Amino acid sequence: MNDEQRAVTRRGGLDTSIRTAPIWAAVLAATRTAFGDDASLRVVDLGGGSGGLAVPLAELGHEVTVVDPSPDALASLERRAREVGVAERIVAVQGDAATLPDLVPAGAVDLVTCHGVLEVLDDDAAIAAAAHSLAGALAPGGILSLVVAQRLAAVLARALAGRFEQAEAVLTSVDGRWGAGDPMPRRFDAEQVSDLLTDAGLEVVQTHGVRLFGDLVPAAMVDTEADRAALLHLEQVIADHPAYAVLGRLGAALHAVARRPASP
């Protein structure tokens, strides 16, 4: 593990969370790529909240835009900022992806996140001028993680819970939701988020489900450090084999990594 790796680790965990740590690996392998090991970047975090992803960023000393409706959740992460030494490399903006287009000038970002958003917005046109307004923020060679909710996941975890109509309602239904009652308001497949960012203009570098285990496994079974570990190990072991190509349909949450075309 180098210094990097170590500080991810004691300050944000990103790394070494069940939740995080795929989406983590995926996002700093693709800016390394794009922009090398040594590179301060200019992130737009659309939906970062109280700075979960954010504040990790800047401590690698990355600029970083979060940009989020809710003002309670930008004051706790200007204080988690203060708290944490990064205060001058944060900047938080009240806004929606909506508004995005006239919060962050076109083209002046090198990456963009957005994860767990596109989800809660009204219908196809919000959601398909959201992904238009993050290619837009995005400088050429620029990277976009972006994470939504996976619908096999939901039509898996449906029928082990003896949920069959609503296992099929996700299944078949357009938004891949299970009915009124469920709290998702809707969930995506790999080809439609890659669609998405191919109509917005970015090339797809990457679609990976995460979480293939971490949602399913009852959270008694993982109430250790060492259950966790293990829980940890056997995700990124899955993530690595062949099956996972299949098997990767059924995580709990897509995460797509996508690039603005450079200047010819």
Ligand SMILES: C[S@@+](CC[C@H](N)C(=O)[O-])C[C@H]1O[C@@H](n2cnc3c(N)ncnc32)[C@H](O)[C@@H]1O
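Each form is matched to the other, and the largest set of C-alpha atoms that superpose within 1.5 Å is called the rigid core. As the structure is a computational prediction, the values presented were derived from the model and not from experiment. Positions refer to the first chain, counted from 1. First, how it differs from the form predicted in complex with this ligand.
Core-aligned CA deviation for Ala239 between these two forms: 2 Å or greater.
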The other form holds:
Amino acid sequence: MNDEQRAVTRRGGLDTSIRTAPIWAAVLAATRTAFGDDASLRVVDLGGGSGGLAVPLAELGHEVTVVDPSPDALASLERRAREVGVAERIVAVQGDAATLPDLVPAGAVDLVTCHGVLEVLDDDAAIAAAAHSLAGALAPGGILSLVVAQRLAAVLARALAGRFEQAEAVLTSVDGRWGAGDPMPRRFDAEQVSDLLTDAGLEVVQTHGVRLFGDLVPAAMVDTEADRAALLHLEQVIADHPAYAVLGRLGAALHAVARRPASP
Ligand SMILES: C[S@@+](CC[C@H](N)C(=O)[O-])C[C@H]1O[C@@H](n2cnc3c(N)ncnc32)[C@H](O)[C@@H]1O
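The form predicted in complex with this ligand is what I want next, because the block you gave corresponds to the form predicted on its own; please supply it.
Every chain and every other molecule in the complex is listed next, the one we just looked at coming first.
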């Protein structure tokens, strides 16, 4: 594979990976509605780590600032951005949810992404403050893409593993964890996320469960490209169709798309 082919493969990753395709489709639909098809967007990726999202976004022509507390992740992001030839469209900033308002001017961003980060924040107050900071970074009409771990998927996974007490703990505990050994610091429900975003002054465009089967189906059952494509299509159909929203509640992650109102 030559460099150009490698770049195309990476760029295609967002919409062909089972983990990210339904997320990406929803973000694309919202940003196209807000800004049109070809706009180059100002993007902030909070907790963007080593650039799994930022690099493909920069390859699409967007200007991306990644704010993350990990110097190692940011170094790896910069290396990746250089390799792919998008270093000039990526800014890596060391910071976190609490310092975001000091790092990004208010109202300066078209798209804010925050994937897999709210779970690791200390408490409800820090989560609510982060939601306000994410909303505050958005220009009027701007779009937020938020991904968090979802509670019911873990209930199902623990029950299917025969860990019934853990399943019940995930279901009934405040933080959606099955105990001290649970590697996930917190899981969320769809209503909780909608309330969080509404309280931060955003209009919720859509919440949908993602990674329904991707995390449950054993890898051995997805061993051909045709299997992978069929599973991806199934996930996409469920994510896209309001009638199947009930199944989406079993997705390992919840994706919310919200918009900052165009006028106060
Ligand atoms: C699970 S990773 C998610 C990375 C990436 N967003 C993704 O979806 O693949 C969590 C990221 O959040 C970052 N992080 C940890 N604490 C944070 C905080 N308080 N504010 C912002 N980011 C934080 C970590 O350094 C890490 O890069």
